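Given as structure tokens, the chain that follows is alone and in the form predicted on its own.
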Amino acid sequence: MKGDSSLTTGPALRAILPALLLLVLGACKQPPDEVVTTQSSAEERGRVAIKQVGCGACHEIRGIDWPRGRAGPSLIGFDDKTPIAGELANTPAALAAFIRNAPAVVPGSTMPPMPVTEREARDIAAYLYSRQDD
């Protein structure tokens, strides 16, 4: 096809120009449904919460050396990720309330009730959270 200018130009490009700007836009990361600030506080005991609870066993956490489990998805970039569990806002009062009790708050969720307090549930929030991955 050397020197066919064809696909460059005219009809061939005009056909698949939308399905190339509809694969751009598709590839584009939704933004946070809002920016989360935390206190440094809350973030300390929220990473001491995880290590005590594990939910490195299940996760990759940043800032969590280890364990550095696979079986529920990466909390690396969680900030940016939306929505929780692919049904709840990505906010701080819907993190805590999933993470203390996920199949009560998404029914059919793999992750389980974890034994936390709703203050523990916030610092683990408030850990995630702060951890800017971009």
Given for the second form:
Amino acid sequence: MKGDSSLTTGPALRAILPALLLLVLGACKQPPDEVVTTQSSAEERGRVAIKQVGCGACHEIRGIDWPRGRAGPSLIGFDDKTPIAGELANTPAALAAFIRNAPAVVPGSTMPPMPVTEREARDIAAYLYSRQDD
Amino acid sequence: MFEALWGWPPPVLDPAGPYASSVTTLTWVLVAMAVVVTAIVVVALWVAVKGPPHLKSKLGGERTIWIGGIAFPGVVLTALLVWGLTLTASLSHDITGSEMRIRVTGEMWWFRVEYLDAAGNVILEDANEIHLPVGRPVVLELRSADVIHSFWVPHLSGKKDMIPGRTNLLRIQADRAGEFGGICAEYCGGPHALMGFAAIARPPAEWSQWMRSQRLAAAGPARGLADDPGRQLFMASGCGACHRVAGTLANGEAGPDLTRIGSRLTLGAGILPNNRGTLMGWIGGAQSIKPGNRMPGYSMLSPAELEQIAVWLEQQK
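Return the form predicted together with the partner chain of this protein as a structure block, the form predicted on its own having already been given.
All chains and molecules follow, beginning with the one already shown.
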């Protein structure tokens, strides 16, 4: 009888072991996804360009810890804000043009033209649009 | 911090001149020696624990101790010491006085730069940027206006402290043209980590040309029209109390000299790229960018006014 019971519990335990393991693992909360990793290379290039040209001197930008200047509006949750500078359709193409030469696109804008190439401007726009606000 | 400009951390093993390269060579040789010695120790340990008996008895013998424990380290360390001292002898060569001199003063939290002539007179004032001719040794007179700072351009030299009431001399030389980031390497309070500068090396002819044009410009006529709105705002906002712009009434000495700010690579002491946007951001909110620094944020100025000042400053070259 003893031998029999150990024979039956063995396989049974083996059967429920994976389930137990899953249960234990499931109890571990995944770390919050605070550091957002950008998948697309355009977004990553945009992030690098933002740092290089110093957009943070005036704007608070998600994913850029420093600097977080306050001379310009915060760009966190940028994709919710419409329209750009009060009068421009909030689209990536319009944003890229605005970044390159704001006063030409929106006359009277106080944002100066930024020394970026057309491609960098598109990458920066891609980055800013990739930041979905929670 | 310098991520945007020269990469961070500074490339400490990428020498661009003789005074940095001897130290780098020594570093690599010491690392290689450490690897070899560690390997020998690991092999000896293996022999002592698991090796064949005849090797074990040899390892425990008196002969091994004389050779491996006394002769080997004695010879190797002596050779390394002599070689290392010879290699780095140039670092402590006497300064003859015939070298070109630049005085760099550590301030909270930026670097004052003064170019000196042979007699020690200041011929050009600048800030946060050091222009060097390629291939010529330059002696830096390192001083401090307040606390202990430390001067370090990893590409060009070792660190040297800037101490109040004392002048430390440091010889540097760049053997290739380029822009090299420098930092304060000694904690000096508040925004210490945001205290940097740029060392810019150019071929000698180009450098001489630059120096001539700078001296002419600094001594030249008034900069910008008197009715330039940016210039008027700069004066009316009191910027001249702390900043000097040669050729204007602005003659403050407390902050960095802005005579050639339009041609500088950086703003805020090496921390931001210099463009109109960052200029406006810095003037309008210097405290949000570099908390604790001595420039107040001029948030009372409208963005349009910030831009006018920035446009005028951009013209100061």
